[in-house]
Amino acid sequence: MAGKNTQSSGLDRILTLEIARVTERAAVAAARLRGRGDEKAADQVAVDAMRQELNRLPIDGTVVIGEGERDEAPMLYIGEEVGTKDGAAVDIALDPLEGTTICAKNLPNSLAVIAIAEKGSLLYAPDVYMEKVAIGPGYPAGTVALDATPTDNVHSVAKAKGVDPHEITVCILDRPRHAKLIEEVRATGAAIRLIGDGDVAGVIHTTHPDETGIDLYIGIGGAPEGVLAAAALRCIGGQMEGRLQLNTPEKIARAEKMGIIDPSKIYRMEEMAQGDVLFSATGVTDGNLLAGVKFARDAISTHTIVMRSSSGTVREIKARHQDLTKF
């Protein structure tokens, strides 16, 4: 296509700040709804505004994680196109709402999520459950690992901290799948914060424990927020495992055709999200990691961050929207 560009030496920086743009009308889009009980609708709305918004963006983008896969998802499905095609060849893995119930109950963590990574870089699977284990920054490498038992894990976070494994605290998602799980973490002596539902925002937590009390993620979650964690961790720091569930033939066809021959490999989350990535999250709900948006006369408030692997940068964007024909 003539005017393309095919350089693949890095992603545009304007991008750091544009993708912002992306989550905060995704954000909004959903907040309005939020509270409502209708999940269905809010996870609507804000896909419809996430992909108007992604088609503004000089780029050439594929989805490689989104809604869903071709057949099951009517907009942002895995392999759709996005962008103007006038920029970089990337890759685009996304969440318009993370946390539908979440946000349909209006409780904590609810947001607005993408990740931007040059062509190739992000895991390309499909659908299916993930199981994840991760820590924040500042730990040795291999301080934790999928193939130990989450005994060991615990142990292993708090030996590397210098604490006592009452000391630690685990996220795990709040699901009947993960009562054995629940039970042994326990008998460590450590803590468990359970969570329904927002598991990409579960796993930043790791990054701040002073802030979030929150060490350690462990747990089966969906891989299309496995893959958004792993971005996200790429830029602030961190340790992460994943292994698809692919506990069926169809899955494991369905995995096939995009490239995955080993439906057993353990991933690291540098394979996961390699290269140069970019990470935005705006919060639809309040929450520990970023407020929610907040509605006024006169203009909408939002709260974004916005992260860069290749410089380790850290935006935290808090915005007054006065302009409310934008959204």
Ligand code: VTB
The other form holds:
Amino acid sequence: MAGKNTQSSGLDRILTLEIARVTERAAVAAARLRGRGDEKAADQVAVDAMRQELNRLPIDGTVVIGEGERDEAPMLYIGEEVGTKDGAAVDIALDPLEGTTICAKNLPNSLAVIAIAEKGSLLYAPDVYMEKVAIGPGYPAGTVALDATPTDNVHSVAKAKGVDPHEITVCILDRPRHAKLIEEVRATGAAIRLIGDGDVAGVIHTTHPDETGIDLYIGIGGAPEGVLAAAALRCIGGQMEGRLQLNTPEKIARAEKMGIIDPSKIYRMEEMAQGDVLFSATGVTDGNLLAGVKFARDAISTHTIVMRSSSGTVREIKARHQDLTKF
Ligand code: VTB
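Can I have the other form now, the form predicted together with this ligand, not the form predicted on its own?
Next comes the full complex, this chain leading.
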């Protein structure tokens, strides 16, 4: 649950509005390349735009979840310092274009996302897979768990919601590795929303089941996306667990370098994103919660959700940008 202490945090309240600009800018850049079949180009323009805007923020920031290791990503790599340095020391998790393939195909739910947190409060996750289970707010603690079977998780959510498992919808990434999971969930009677990409959105969608139709997220996706999703849930409320898939000595060694000693540890949402966290996501393509960027002759419209864990405030910002020279 969101805490109440807004005084002790190093994060400035003003940043809650500033952070929206960062994802707005990245989303607009990516949206110009929606449906062009070029994932790399769309990602690159989003990265450039996000970096430019981030460097205007009055923060002393370090990217901890970013575009990759320093040698593989020229910009917004893990360890890159961003911001004007004139402000709080913060850690940053970002994905300028979450769902590059969705954007390239102009399908729903690609996002520009960022989380800014007090230094040392985000899990420094290597770029490996993470097994995840997540639900939105309003359920008793422990309703879902990675140690439980998918069948148990579906039954538990159904029971807590007071419905039959047939009325539960589970979001799962459409991947061959999920064949058994899909079969098991179907056997419970629950419906499945299969998504091509974009499991940050998939997790966030569990927080508004009435609008998105999704109650539960289960499956294996990227670990960086797991930390971003946990940061979002910390702000809105909900429950999530994640377990890194450290199944080779090489991955275990990489994780160790990042301070992860127990390779099979199950991380609760509060361990993946601790302290005060700000989160912002802007829709790139139209989605279940956020509209995509709209281009008109005289203005560009964006739809953003911005939230802060310490106050629990969730803001939706629908912006109409008229100074097109800025984009
Ligand atoms: C997921 C998905 C992301 O990576 O996390 C996925 O939500 C996991 O990797 O949008 P695989 O594609 O290898 O299954 C993304 O697709 C981003 O790359």
